[in-house]
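This document opens with one chain alone, in structure tokens, the form predicted on its own.
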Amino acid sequence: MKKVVHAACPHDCPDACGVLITVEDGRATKIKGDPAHPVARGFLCAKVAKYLDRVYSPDRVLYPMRRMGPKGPRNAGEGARSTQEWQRITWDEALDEITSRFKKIIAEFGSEAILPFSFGGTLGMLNSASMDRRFFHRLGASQLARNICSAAGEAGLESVFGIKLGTEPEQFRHSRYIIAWAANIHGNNVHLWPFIAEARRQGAKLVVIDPYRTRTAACADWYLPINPGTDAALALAMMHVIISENLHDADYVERYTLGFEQLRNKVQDYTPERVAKWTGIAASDIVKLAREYATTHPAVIRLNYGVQRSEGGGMATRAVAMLPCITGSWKEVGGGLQMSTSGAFKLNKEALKCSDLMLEPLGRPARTVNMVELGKALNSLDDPPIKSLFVYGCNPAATCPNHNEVIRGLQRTDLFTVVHEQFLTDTADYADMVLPATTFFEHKDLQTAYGHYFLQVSNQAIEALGECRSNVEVFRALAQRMGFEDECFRESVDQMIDAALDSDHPWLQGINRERLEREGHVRLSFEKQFTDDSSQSSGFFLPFAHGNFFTTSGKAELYSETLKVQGLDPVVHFEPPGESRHSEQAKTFPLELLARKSDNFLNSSFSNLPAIQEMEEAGLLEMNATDARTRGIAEGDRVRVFNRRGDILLRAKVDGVLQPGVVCARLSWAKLSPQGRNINVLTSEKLTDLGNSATFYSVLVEVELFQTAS
């Protein structure tokens, strides 16, 4: 028997992309984009074309297991530990053991001294917040603050949208203007080069932003290098350009924004020649750059996370989502800016989550715990403790900042942590029971997606591997295990798919479970809400061509009383990062480090298989030649990068990527490496100035040639 299913891949990518996946006798055989998916168009990035070798991989995990042996990698740099070191259990004894530990905990701790972590490992709706949000709300355990990727830029985006919504992908081709911002579409976003490859065969410039000379910097028209955490300062420069030469859309401005004459006055003191020095970007250019951005008509900006990943990054997304505001583009096909379209999908999520039934057994709502400060979480000595980890969807021993702290918590031996995982990560090394999980081929989920307008019900194609179980069945099994009788543990997953699209919101008007199988996709229903606006007469969403703007004034927000209210400069503000080459520490630590995501892998995710890793050069620390040659370094030197949190052994490649004072290395898995540890071992646990987030790029390191001892 052949057959071909849909379904939609559910990793953490704007793109998610509609897959076509043929199973002959049971047996996935292919995958291809789906032709039909006006995203995808029937390609798939290198990672996911090569997804069999994912599902079928030898090193599955595909059986409960207890651990036997102690906590951590038996040894560095071999991988995983042999079956050997793990017993293999049923799913009943799993479940009861786990239910056992976690009634003890709450009888002598409290519910709280338990915390689920999870993340982007699946980005489905059901399988990635729905009944384990459900199970961990009625058993009262600790909440997690989500905020490692993209707290920061989201609250930058809605402080001045007052929403997460953006131009879709297929508008970029009618561009005659784009700025590629921090975006590596070549790397993350390769189902958007199309379209910008078909704009610049029209005559389009595409100019990229960027500290690191990235796949997509190597193709730009213009390339503009810029010192790590110094985009908000550029943004203001750009407006002190635009607005000083009155190239602004004063009627827009006029219409649908409010706080312009504040953030002309802040912009003055952003002279082009003051900011260059931040940015190292010539006062020349950033007037050419302003002046093209203002006068070519339309205009967009692609911005993507990593200009929010430093000390001011929720400022740096604000001040450059204003710059479509100001120039009016919003109004033209082509124009705008894209960095989350996440907003627009409007599913009954508390349906999913049901977050009232933590209710039952605190009485309020229970504590909560920023994922980005794990190693501060397990290491304190806050009542109650951290005493379990129930850990899915995400390998924070591998992406977590302050790796040292990490794993010194993850080691304790009082900790009882539970991995439910598709491989033995870094954190199943570390975890007293793992569990065996599904891929998206062995189950069905609902799809959203942030960085277009497609809805997508992703259909099961194979059965599951050996025992392994989705998130939804695995936590609807601890929710009857630990005797908790209410009915919505006992939903189906058309059921909980259905309550999902239960809502009243307009743009999913018409939208059901059984349309979504139908069609395999389907665009929100824009049209409903802006019937008066001609422009959408066309086909194409402009969100906010006449204001619409989701902001309390309805308003673009130049100027937000909510941030004064935080004590937060109300319309937008640069200081250079804490740990910056203008910063004190400098002078110890005078490299700024940009702990970069791998081209090749997603976050740690594919980065164990064989097939991608000879795509990717493992253990680089990319430099400067005037940098290495001010040390003694030479290509492929082995050097020690490091600060006062940890120091990390790697390979020097000495190459014109970056500019003096910056390097590079780049996210694996720790175990990987001959060490045992990876890069987050430089990072910090500080905090974004908006959302909470991570400051992956806001670090200071130096690096010496390492001499090994004789």
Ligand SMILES: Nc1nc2c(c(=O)[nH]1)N[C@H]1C(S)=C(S)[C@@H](COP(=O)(O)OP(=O)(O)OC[C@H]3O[C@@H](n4cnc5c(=O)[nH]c(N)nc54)[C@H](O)[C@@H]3O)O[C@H]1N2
Given for the second form:
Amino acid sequence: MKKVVHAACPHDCPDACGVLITVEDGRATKIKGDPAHPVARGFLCAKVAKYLDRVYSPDRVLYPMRRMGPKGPRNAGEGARSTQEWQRITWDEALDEITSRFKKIIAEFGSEAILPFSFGGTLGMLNSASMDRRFFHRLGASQLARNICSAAGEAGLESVFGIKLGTEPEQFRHSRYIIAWAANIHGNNVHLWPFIAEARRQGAKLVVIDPYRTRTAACADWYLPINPGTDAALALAMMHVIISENLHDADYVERYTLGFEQLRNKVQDYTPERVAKWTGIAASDIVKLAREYATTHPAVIRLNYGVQRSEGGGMATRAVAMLPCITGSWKEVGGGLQMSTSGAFKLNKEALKCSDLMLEPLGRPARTVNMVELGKALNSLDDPPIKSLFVYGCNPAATCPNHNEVIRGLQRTDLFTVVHEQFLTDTADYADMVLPATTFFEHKDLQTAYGHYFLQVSNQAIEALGECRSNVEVFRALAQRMGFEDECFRESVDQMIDAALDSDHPWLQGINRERLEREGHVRLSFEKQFTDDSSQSSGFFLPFAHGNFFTTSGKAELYSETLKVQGLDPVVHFEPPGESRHSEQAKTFPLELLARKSDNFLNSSFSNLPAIQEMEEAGLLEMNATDARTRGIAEGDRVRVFNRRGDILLRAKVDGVLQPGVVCARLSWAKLSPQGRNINVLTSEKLTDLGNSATFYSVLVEVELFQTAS
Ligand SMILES: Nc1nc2c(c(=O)[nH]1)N[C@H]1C(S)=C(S)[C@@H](COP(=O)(O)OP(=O)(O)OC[C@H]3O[C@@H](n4cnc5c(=O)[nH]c(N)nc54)[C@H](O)[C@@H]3O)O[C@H]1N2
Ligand SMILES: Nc1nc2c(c(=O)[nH]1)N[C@H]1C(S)=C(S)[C@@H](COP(=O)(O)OP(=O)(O)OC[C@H]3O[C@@H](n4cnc5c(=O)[nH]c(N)nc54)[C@H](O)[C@@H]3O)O[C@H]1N2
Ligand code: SF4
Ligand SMILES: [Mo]
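What would the structure be for the form predicted in complex with the ligand, rather than the form predicted on its own?
Complete assembly follows, chain above in first position.
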């Protein structure tokens, strides 16, 4: 028996590819990109192209297990398998133990002593936020502010547009000037590249703004290395040039923006000469960039999240987001800006989460803990203390900042930790109990996207391996054990998909489960006022061509009352990050560290799989030749990278991808390194200016020679 099943990749990636899985006699034998999917277009990224290795990995967790030894990894550095000693138990035993521990904790400390902890493992609507939320809400558990990734950028974008919307990827082929701004397209957003390549064949210019010379930067027409965390200044200087040379679109500005005069005043201070000192980009280049951007049509910006992982990341995003609003490039097919498209999926998310359930146990909303501050929360929160952590779809022992503090917390013997996982991750080593999780091959889900506008149903291709259960099934079973009788805990997957799609919003009109199952992917139904009807290829989504901003004023807010009320700059400004070359701390720790993602892993995911490890050289510290030379470091030497929070040994790579003063290392599982640490020993829990997000790219370090290569 052979069949081909349509599914959607649920990994934390803007592309949300449609995939086709071939199944023979119940076993998946092939995966490929769905050729009919307008963005995936028949190909997959290198890691998911090897997904059979992940699904059928000998390292998959297949049964519930209880920890036998002390918390923490055994033999760190020896590989993915050398972890805890585990005892296999039944699901009944596991569920009984979890619920009895929960009941005891609630009786003694209150329900908020329990903290759910989930993030980017799956972005499937149901498995990321439905039965789990219902369960923890009904339990009265603490709420988790899931701010680790994009909250600053979202706040910045929404402060101008009122919504997370942007240019659809298919339009990039019509652009003539493309700025990849903090956007590692070849690494993190590969399906945008063919559209850019097509535009370039027709003469478009590609400009890359990034402190790291990515593969995308290496093949750009113009690469502008920028000092980390200084993008707000660059955008302000560009606006300085554009406005002072009258290159803005006065008509668009007049009709559709608010606060242009305040912005005009503000940008006076940001001359290219002044900004050159912060950004490291020559004043003449800033002028040239501003002129080219404002006068080439259509011009589009692919702004990505790298820009908002800095202390001033919210304001930086806000500043960049203003650019297409003053040039009016929203009017053109192939113009505008894309950071995220996720705001367009107006699903009935509340029907999935049922937040009201938390009023039953508590009579008020539960307290919120910011996931960025996990280390602090586990070690110092005492009102009530966190006594249980339930982790699913997340590997905080690798991905949270200030790793040493996180580990100190996870080691607490009085902390009851449950980890629902596909693999024995860094976090699983600290679990009292590990529960086996399905992959997307093994469950059904509804899939949105943050890099395009297609909604998909992801079908189950194979039976669950071993005793794996989906997130939905686990929390349904836990609710039953807890004796929660609310109707919502009995809903089936299809009923939940129907509930999510049950929305009056015009963009979801005509889209139901049956249609998604039949067609695989369906584009959102944008009405006429949001679509282009002037060109031959009509129907493109032009969200703000006629204003239609989603702010309270209905305009692009270059001046924001909402920010003012929060005590923030209502216009926009630049302030050098507290951890940057411009700060006092740089005297002790002079190098700016980019604790970046790996091109072939996905955050910490995939870093344990041999087939993927072959594609990615791990354990490197990339640095500039000057910085290496002044420290007596040569290519291949072992170096110690350190700051007040921690230290790590890495191998120096002097490869010309970085400017002096900036070093870079990449994220992976901690226990795979010889010391059992990863780059997050150096990152901090400091929050961004807007959105209370993480500041992975505002980190100062020093580097010293540890051992020469020879
Ligand atoms: N292969 C792969 N794909 C992924 C991921 C992965 O780990 N690996 N992660 C996924 C996730 S969770 C997300 S959120 C997205 C994120 O995707 P991106 O938004 O692309 O995020 P980053 O890789 O954090 O940053 C992008 C670029 O910004 C640069 N950068 C760092 N600091 C600055 C700065 O101050 N200014 C400027 N201009 N640039 C800066 C970095 O060097 C990097 O090349 O990608 C997703 N896709
Ligand atoms: N230094 C540094 N740190 C970073 C970043 C960085 O750029 N630099 N990026 C940050 C960003 S942007 C993000 S989004 C976070 C991501 O942080 P995490 O959310 O921790 O992401 P992953 O490391 O991918 O871990 C996800 C885990 O979920 C598991 N999983 C997958 N699917 C399922 C499922 O259906 N059910 C269950 N129960 N488990 C599942 C996977 O096996 C994997 O171990 O990391 C952040 N950390
Ligand atoms: S990780 Fe991204 S690019 Fe790779 S298959 Fe999934 S959605 Fe597509
Ligand atoms: Mo992310």
